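Quick heads-up: it's one chain on its own, the form predicted alone, in structure tokens.
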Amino acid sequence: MSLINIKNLKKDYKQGTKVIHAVDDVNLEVGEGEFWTIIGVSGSGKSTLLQLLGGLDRPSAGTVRIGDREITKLNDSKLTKIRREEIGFVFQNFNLIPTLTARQNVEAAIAKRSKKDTKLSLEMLNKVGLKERVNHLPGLLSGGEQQRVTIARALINNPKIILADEPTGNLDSKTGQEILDILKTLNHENKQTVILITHSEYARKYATHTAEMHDGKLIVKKDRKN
């Protein structure tokens, strides 16, 4: 059974008189342990499919289904907990708290509360190489460290599921390929599944599977075994 299921996924918008058709009749099977790159320029709709997915947006149609669970259906109180628990987002303007240290910003997303906090904590940051940068305040860290936070906080509470929006779109392209290196080895040895959107064409050999996105319409490539 695949982890995520999407069948007949659609987003519309309102312009005017106009509909836009954000995304427009989706349907993609991810497995268990995949890693996939969706590649498209701004405006094609892969940011507003990664939220569907990650049940930030509600649908205008179609389902999204996690596995048994159709997140579609659930309430914002079920969806919130599945964001917490089982999903780990990874943003391009990373969203970390300015008046909090690295290590604070990690621990703010746990979602069960133990007296192990900090010890899981600094085992993420560490995890990201971040070890000698733990008390430093964003503000204090270069562009790449502070994505390296964010992916700490994104696996805090062991997600199986990694949702990341251009990671790397506010970094240069060495420090972008570090960020998907990180990402590769977190699929890789933990077997922890990856949907990375991007306009990035050199993404695609850190994918098991690609797609590109046009206009809302999602095109699958051919499989990639990495």
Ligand SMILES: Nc1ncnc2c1ncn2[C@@H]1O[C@H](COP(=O)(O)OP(=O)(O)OP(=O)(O)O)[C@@H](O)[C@H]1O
Second form
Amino acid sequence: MSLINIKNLKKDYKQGTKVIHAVDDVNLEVGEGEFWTIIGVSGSGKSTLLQLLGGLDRPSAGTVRIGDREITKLNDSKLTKIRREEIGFVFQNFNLIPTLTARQNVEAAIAKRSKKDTKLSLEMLNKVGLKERVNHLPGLLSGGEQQRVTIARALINNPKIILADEPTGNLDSKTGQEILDILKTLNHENKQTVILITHSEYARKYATHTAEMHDGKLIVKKDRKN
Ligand SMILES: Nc1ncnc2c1ncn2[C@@H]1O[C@H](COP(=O)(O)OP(=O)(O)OP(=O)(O)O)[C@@H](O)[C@H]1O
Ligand SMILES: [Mg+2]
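To test you: the structure above is the form predicted alone. What is the structure of the form predicted together with the ligand?
Shown next: the complete complex, the earlier chain at its head.
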């Protein structure tokens, strides 16, 4: 059984008198441990698709299954639980809380609180190469360092799925490659499934699957084993 199964997914937005088909009848199956990249021009519906897939938004029609659950049918509290425990999000603009240190930002995302929180958050920050910066506020970190914090935060609950929306968009290419290398390592070592929206050729080289979005339609480009 596939880990993620999307059927006839649609999201319409009203813009004045016009209706925009932001996601237009998308079908997609993603297996455990796969690494997908999705490309497409601005406005083609990539972020909307990722938000539906991660339960951050609800579709106009169609279904999203994660494992054996149809997340589109769940109430808000059940959906929040799945989102917190099973999905890690990484966004282009980091979305860190400016008044919390790197470590506190990571700890704030822990789904099941315990005395081990600090140990766990330090472990995660170490994993993304930020051992020396754990007590810094986001404003004192470089873009690449901030993105590492968001990855540590996304991973803190050991999610099955990592959804990343142009995580290297605000970074120079070398720093961007380092961030992508971290995602690739996680995918390899922990068998975490990654869906990455990116224009980076570097990422497309090691993706197991690539797809393109055009006007709300998703076209799967190639299917290969890694
Ligand atoms: N909340 C909203 N209300 C109305 N229209 C929206 C909303 N969010 C997105 N749209 C529209 O849906 C379409 C798809 O937007 P989306 O943000 O998914 O594109 P994208 O491929 O992620 O673009 P980009 O590469 O610029 O991030 C666009 O036409 C956009 O204007
Ligand atoms: Mg977008």
